[in-house]
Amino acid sequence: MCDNTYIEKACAQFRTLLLEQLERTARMEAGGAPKDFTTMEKITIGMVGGDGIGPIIMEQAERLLRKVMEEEISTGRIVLKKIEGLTIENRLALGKAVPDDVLAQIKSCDVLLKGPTTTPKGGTLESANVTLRRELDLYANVRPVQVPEEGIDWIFYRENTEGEYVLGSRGVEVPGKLSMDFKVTTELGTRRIAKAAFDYAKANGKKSVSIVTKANIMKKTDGNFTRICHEVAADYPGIEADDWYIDIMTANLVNKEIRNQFQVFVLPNLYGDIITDEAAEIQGGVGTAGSANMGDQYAMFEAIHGSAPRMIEEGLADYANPSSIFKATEMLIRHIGFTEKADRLAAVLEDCNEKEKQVVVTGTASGATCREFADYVMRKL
């Protein structure tokens, strides 16, 4: 096939993608009011096991959730709904990142507690997480990181539905010559993630929000992201908005002289994905950090680590650390309005992970099992 034919096909594909993104923008503009959990008679929590170590850590997360929310579950205010089928085997067999029947079950819930899912390297099967973020419009990925003894109290607001990921599997290619992927930044998408970050800062007495981009190079996408964030910042007097490039910020987070000066971060999708893993490692490893994916109508809470196929292969799955999914459980409880219960669980998790450390999960047979750590947490409750 001649180059001109590839160019024509690429132009046609780009036109399709551009129209789709403009339609998505129109849907955002027409969106409804955010869901108010405090007025709801029943809250349905979908429980998704996922792949690899996912079902193992999720089994303990369900035990924990049932204990903390025992009264609300017994009265029917909270309903736990187990959702099957979001496994790599089923997704590959159907050729769907999220099978239609599974998505329908998920959309019948209000919030989701989810184990990690596997995304194959190469091929065309999209990440289940990317698909769910798009389908449920979960535009804010929120990841807190704390190291109290160093004065670190960070929270990251990562834009979750745009950037490089929204079209990551739909680029164009001239075989043997070049490949191109696309990055998307919308006015409304950026404005709402910026507002979420500044709202959090205002509500929690924070004095600074760090805008992290590569706007000196990505002048259209990151340049607009920075501009819009500063426009939003103008509505929040008393909160400083400072600009950082992503490469410098990754260095700042390992600089012990200055890193405790940062508070709230807002940043595009890809940069947020990378830097929050770095931040979690500073906290104690990706197994210790939870993640919230929030939109106006749905929310999804999960561990930030992957499905750990190595642990499965080596027969160490039972030694997986449930701390990340436990933190996600605490974030879910807080999101649906049960602040006191969330505070109590957060305090217990801090005792177990940072202070007492009577039961320690190492990810190897020399440490505690996932269930043993869960038992420890529930005894403390």
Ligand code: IPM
Given for the second form:
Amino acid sequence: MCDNTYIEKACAQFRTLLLEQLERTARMEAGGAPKDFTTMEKITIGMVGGDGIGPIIMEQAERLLRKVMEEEISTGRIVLKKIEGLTIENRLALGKAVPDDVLAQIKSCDVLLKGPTTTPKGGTLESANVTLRRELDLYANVRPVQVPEEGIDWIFYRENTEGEYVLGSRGVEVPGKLSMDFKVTTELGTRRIAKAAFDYAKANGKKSVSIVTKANIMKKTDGNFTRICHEVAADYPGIEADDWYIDIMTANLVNKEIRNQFQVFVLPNLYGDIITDEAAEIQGGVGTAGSANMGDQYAMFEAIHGSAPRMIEEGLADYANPSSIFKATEMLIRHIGFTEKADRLAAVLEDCNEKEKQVVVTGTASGATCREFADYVMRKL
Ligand code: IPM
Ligand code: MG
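Please could you give me the other form, the form predicted together with this ligand, since above is the form predicted on its own?
Okay, now the whole complex, with that chain kicking things off.
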């Protein structure tokens, strides 16, 4: 094909993308009232194993969940549903990021606990995470990070359905010459993540929300993101909204003099992805932080880290750290309304990971196994 043909194709594709994104905002506008778990007779939790170390950490997460929610599971108020088929082998064979039958099963649940899924580099197969976040409209990625001895208590509200992610597998190319991806920010999509961050701040007595973008460079998308966040902030008197660029904020997080002053962060998808790994590392490693993907109808809880194919190759899978998926389990329990149980689990996890530390997972054969750590946590419950 000559360059012109690529240009024509790209222009046509751009039009399609634009219309699709406008349709998405129309669906957002029409979205129903948020689900209220406290009044539901039955809550179905979908358990998705994932790839690599996923099934190993999920096996322990399931044991933990069954123990903490023993009573509700025995009365049938909570039902655990195992969902098979979200594996990289199956997804590659079918050429689908989330196979249709798997998606249908997932949609029949209320909340999900999910192990990490492998995302191939290049190619056209979209990340299963990105697909699920879009299909279930999980617009808020909420990631808490705490370092109690330093007074760090951060919570990140990462926009989860837009930015670089939404069209990340649908860029255009003039082969050998250039490639172009698209970044999308919508008015409604930004308003709802900003509202989620400020609502959290208000409900938890926080005094500031830091808006983090690169609006000096990405003037349309990040520029509008910042503007909308400030508009939302106007409805929350007493909570200060401060503006930062992502580059200096990544520096701030390693600056021990000032970092414990930050409280709540709201940021577009990709910056949120990157900075939450940095933050998790400050807490003790990406193996330690949990991640909640929240929407109005569904919520998905997962480990912040990936499927760790290297650990599998090196035969170290049994030594994978389940702390991140345990934290996600705690967030799930809290989300469906069992605050006391979640608090209890949080205290035990903090004790095991930060204070007592009798069983330590290092990710190597000299440390404890995933199962040994789970046994330790469950003994302390
Ligand atoms: C995360 C992960 C995902 C992301 C990957 C697995 C697609 O890094 O949840 O932070 O980039 O969002
Ligand atoms: Mg990430």
